[in-house]
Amino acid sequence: MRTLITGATGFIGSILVDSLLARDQQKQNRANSIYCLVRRTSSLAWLEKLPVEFVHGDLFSDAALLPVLPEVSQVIHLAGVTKARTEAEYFRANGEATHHLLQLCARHASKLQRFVYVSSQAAAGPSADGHLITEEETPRPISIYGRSKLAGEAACQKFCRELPITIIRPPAVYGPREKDIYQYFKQVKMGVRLRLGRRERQASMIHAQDLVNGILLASEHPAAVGETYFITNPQPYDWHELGQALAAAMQKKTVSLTVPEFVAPVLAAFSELGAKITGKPALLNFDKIRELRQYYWVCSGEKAKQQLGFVPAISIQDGLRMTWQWYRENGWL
């Protein structure tokens, strides 16, 4: 088995990376080998020690990618951005780079297996009235990430009869290495515990470990051709509940303070004035402020249950606890 991840080097992908290896190491197989690609300016700190291949590129560098892919019996596709400075940017990354990397695979990659695209639950949007969002029904993305996410959804659709696709909508991920949702970790060491506006909002949430374990099934069993699923926790959680869990994780006493909506559109204007001093991305901006402001981030992964017997494993109070473990003991809090 020859599998070509890419997006290795995120925290998502050097789980993957990690989770592959441990997997042939307790199958004691060793004629699977691991191809990653990597821009020449990506950090490699997760990577640089285990025994991969690199494959240096990116996902328009044909020269870098026909080599392997003739040799790639599975495809796992985890690259992209979350945040961009134009929607051109985004659907470069996200839309664009995963329709080439479809048509390479549909003319070179004569061994594939399986493709595997990690998507977004951004892609299907949010729930209008607070029931668990399937699979089935339409996408309705609201942000500019969410639809460009949507469009490497579309461009798998094009080649499902050419190629054995899966495509995977994971919600929030937090866990080891995670940097998004670690900044609500730091709050809550400094005792606070932030929410925006006075009405709960409610997540799906999946501990990175639990996806990988998903996105692992999927790419191998053989119901998951042509489907698409939710790989999250059964139950979401208000953000209230989460500051509490973690709170108690972290033994840390906290207050909550409430943020008025009103205010999150001018901390997006000031960040993206920054983004443009610094010609970086914005932390914040004002796609993500519509995507905070909705209310029900909420879906369900009885498809993913039912079809591949897919259970997480991790509860939200030990991935929290584990999680926190893991920054504290890495220098991160």
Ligand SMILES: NC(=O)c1ccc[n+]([C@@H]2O[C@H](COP(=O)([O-])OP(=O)(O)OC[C@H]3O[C@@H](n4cnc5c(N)ncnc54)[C@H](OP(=O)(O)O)[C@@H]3O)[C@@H](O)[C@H]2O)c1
Second form
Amino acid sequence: MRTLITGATGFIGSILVDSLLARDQQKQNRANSIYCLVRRTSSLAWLEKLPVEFVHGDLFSDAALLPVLPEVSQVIHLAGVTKARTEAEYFRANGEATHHLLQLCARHASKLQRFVYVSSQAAAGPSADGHLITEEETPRPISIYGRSKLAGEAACQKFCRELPITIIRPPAVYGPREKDIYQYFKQVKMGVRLRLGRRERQASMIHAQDLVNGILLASEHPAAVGETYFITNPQPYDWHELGQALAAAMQKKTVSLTVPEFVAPVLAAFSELGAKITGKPALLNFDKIRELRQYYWVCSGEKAKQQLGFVPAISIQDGLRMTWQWYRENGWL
Ligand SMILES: NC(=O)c1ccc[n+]([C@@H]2O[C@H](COP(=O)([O-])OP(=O)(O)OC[C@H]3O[C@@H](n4cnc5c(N)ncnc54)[C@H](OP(=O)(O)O)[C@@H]3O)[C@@H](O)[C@H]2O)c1
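What about the form predicted together with the named molecule, after the form predicted alone?
Next comes the full complex, this chain leading.
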């Protein structure tokens, strides 16, 4: 079995590669091989010592992809951007690039048994009233990021008669190597828990290892062809609970500070100005603020449980503790 992974240099992709290799080692399966698409600018920090083959190029590099596609039986497509400077950048990386890769697969990947597209809960949008959103509901993305991930899903729908495609929508993903929720760990280490506005906000979450297990399960399950799944912990968490769980995991005394909602756009404006100066996408931009202001980023994992038998193994308490330990051991905190 030959697997092509896009986005293998990133947070989730690198954990996926580790898991695939560990699984093959456990089964003493040497016939499997992993191709990782890497760019000239990619950091190979998580991959360079691993027995994988690099395909040098990006999602539009036909010359790099065409020689490997006829060999691959599985494509796990994680490459994409979660932050970008412009709407066009989001749509190129998440929508057009996915369409292009699918087109190449339809023409050249004659042995393909599964194409997994890692989309996002952002493509479905938040819940208006706190009910857990299901895959059957009409997507209502509220951010440019969400609309661009939905464009990637639309490309999958276009090719679903020609290719065996499965779409995975993760909620917020945390774990070792993660760099955004990591900022929250840093705050807690300093003894503060920031919250936006007084009203409680809820979010579904998943540890990266559980997500990767869900992706691998879906990539092999016959029932998953043509289907879309939220891969999530069953219970959503409110930010207060999460902050307390994290403070407990880190054994830190913290105070909760409320940032008034009207301050958020001001912070985004400064952050976007900084991004313009540095030329790098802002961590907190207007698009992210639009997402942060929602009250219920909650989704249901019931379909993945019923159809695939997927049940996450890592509780939020254990997951936060393991993540904190990893940040500490690796000098991030
Ligand atoms: N993290 C989350 O909480 C979360 C939640 C829901 C969904 N997702 C989705 O999961 C996927 C992976 O997320 P992540 O958090 O692991 O992101 P990440 O750490 O930022 O990694 C993104 C990966 O995509 C690659 N990439 C981006 N544009 C590319 C292009 N044009 N050609 C080739 N490679 C390209 C990057 O390569 P370089 O190393 O060269 O930059 C990197 O390997 C994304 O599609 C994201 O939308 C993430």
